[in-house]
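Have a look below at one chain only, the form predicted alone, in structure tokens format.
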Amino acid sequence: MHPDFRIQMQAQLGAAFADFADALTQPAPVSIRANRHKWTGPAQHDGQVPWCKNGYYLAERPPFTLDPLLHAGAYYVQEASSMSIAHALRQLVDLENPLLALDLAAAPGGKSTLLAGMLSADSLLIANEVIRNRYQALRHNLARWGLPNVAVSQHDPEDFAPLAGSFDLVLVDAPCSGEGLFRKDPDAQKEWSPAQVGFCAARQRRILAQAAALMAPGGVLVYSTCTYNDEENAANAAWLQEVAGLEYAPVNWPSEWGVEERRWGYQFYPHRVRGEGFYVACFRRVGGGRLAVGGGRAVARGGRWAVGSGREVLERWLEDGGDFGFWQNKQGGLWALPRAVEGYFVEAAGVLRRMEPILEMGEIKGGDLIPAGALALSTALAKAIPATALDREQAIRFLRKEDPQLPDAPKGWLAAQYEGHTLGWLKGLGNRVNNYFPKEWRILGRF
């Protein structure tokens, strides 16, 4: 442990220190939280998340890689405290209106999914991150969740700024120091120093006082961390209120869960819940107004709405087709947006050059689609679509990118399934079948 560390957490907690470093020895613990929309949770659980009801403990970590219901989008393995964010929402946050929501520094996606889990239909979720290979990974966990209301963009913050005033949630889970991950990665231990510190409470009011000024009026913003110290958690807390403007927005959370409440913000200790160091803090906007920007120049950068022949051919793979608006790149590339939300979109689509809808339906040749990966995953798929069931072994080399043997499939394109979760898609030939598995998403390596 950094002896400048050491002495920052015996100020923070006095005598509790001695209980704070014994936790930082013991093994952390495993959590994941269920895709509700395609799953209802595991059969055995070591008990649940109490401030998040999807939320479950598992006694040991299995091999998630080799979980095919992980690849079919039926849970998230996310850090117990970072769900805390679910009970905040929940209070602050009307979640039955239709709502435009932004996950600023969204990768890997833990936080994304929660929010896309927990919002109407009827709402729209951007989940961005500016970090190339990080966005990667957040398209592709989200495809995963498959729900889709979703878009996602590549942007660094301050290329939001014409949507100032837009968004009725806005989520910044900063980049830190994360000195709440030491028992998780001790690497972390050996980059921590107070400069590092100083750092990133610099950034991280930077990328607030974006988040701030894109909030609509009455709009929440959530800033969360997975940090203790005062310099990234309770002064930039105190710096929204102060410089950008915003009010306190305290949350009730029961004295049985453990969770330590600060002056500004809520505290997470290892010592004192089953999960790792989390901070978060919540704000509003009072006043102000909501500024409404053309959607018309989202057409005039490279996109249009399909029509036509096309339409119909992409309306037969979606269970409500006609709830859904098509979206078309100069490439010939192909998604799918709820007409619910495609408002939202076009207009932060004027904007926003690098966004895109979560759900790529494919591309369409010689009148037929050639469906995408993500559209199997999307819990918008049409019921009626061709299915094969995968066990266990199947499904792993069919996630290897392997062709499972399977000579009695119909011809055509078939849904892979696994326990009844879409995996992916196999083409029947007749004789044999085809794994159109994306190739970005296969498993790596033997195990």
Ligand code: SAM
Contents of the next structure:
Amino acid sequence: MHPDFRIQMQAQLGAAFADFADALTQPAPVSIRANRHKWTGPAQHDGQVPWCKNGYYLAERPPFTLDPLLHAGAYYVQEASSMSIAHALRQLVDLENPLLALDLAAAPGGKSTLLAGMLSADSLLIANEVIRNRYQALRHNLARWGLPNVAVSQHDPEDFAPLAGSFDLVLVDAPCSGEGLFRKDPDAQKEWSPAQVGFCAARQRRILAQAAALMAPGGVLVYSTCTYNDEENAANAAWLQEVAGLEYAPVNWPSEWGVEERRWGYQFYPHRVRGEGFYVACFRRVGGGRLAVGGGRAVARGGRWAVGSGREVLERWLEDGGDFGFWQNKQGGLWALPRAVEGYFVEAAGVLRRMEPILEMGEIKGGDLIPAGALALSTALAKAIPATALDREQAIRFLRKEDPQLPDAPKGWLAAQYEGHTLGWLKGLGNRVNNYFPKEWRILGRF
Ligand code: SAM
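Would you mind giving the form predicted together with the named molecule, to go alongside the form predicted alone above?
Up next: the whole complex, starting with the chain shown before.
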């Protein structure tokens, strides 16, 4: 343990420091969160995560990469303490209402998938990640999760400034010094230093200032980190109330859960909860005005809503195709978005150049759709689309982008399914079957 980290934690925990230090020598718990829109949950588990009804502990870490259900978006592998956002949201936000929600630092998508699963179907989640390669991982995870009322963007938080006053819910799961993950990732300790803590705290404050301005009146901001120190946590939370003018919103946690209430926010410690170190504090914006940005500019920025015959081709692939609008970029790529959230999307697209709906439909060629990987994974996919069932071995081969041996497969597009969950597209050609699983999503390595 870094000597300065030890001093910091001794000061914070007092007599409990010995228990904390001991917990760091124990293995980290393994947990997953089930996607209720696709799956009922694991047949076997080692208990439920108390603060998240879809969260489950597993007795040991299975080789997740080789589980086709993970690739089908049936669940997400997520550290248990992070799932506590679900409990806070349930207390503070009326999730039945249509909401415009933003996850400002979203990759790889743990909290975005959680949030998407909690929002109503007429709400829109914009999941944003500034770093490009992390943005691709975010897109992939949200495509797998399959909910269509989601858009992904790749922007610096300051690019959102013209959308000030627009968001009912903003999540800032900020880049931090990662003290809470030292047990899972011992290498993270090597990068830790008091100077790095100071650097993270200043960066977080910049992001929080931008986030606070984005909130609509009555909107809720959730600030979280996976660290312990007061500089990144309590001091930034105090600043949100005292300087940014937000109102602190307390959350009730049953005492048996072991969550520790701080002067500002709540701390998860590994010696008190079955999870890693985590911090969360929530705020509400009182007063101010809602600013809506005119949507017309989005059309001028290179996208348009598909119409006419293209629309009929696209609608057939979706269960309630008539409920969707279709977006096309200049290169011919096509996306679908529920009509119920189009207004929100257009409002934001007027400002955010690098944003697209998560439900990529594919491309129309010769009057037919070449379906995208995201369409296969969507909960909106039409049930009438022909499918073929793969066993586990075939499914893994499919995910490695090998062409499966399916001599009896009919001609045309087929949803490749494992235990009833679609993984991607196959195309039957009569004498063979081609695998259309996206190259960038394939499982790599030898098994
Ligand atoms: N919310 C994610 C989840 O649950 O899977 C984890 C987010 S991680 C703690 C913080 C994210 O912030 C990283 O993806 C990182 O790339 C991003 N980030 C880094 N610098 C940033 C900045 N200046 N503004 C916004 N986000 C930033």
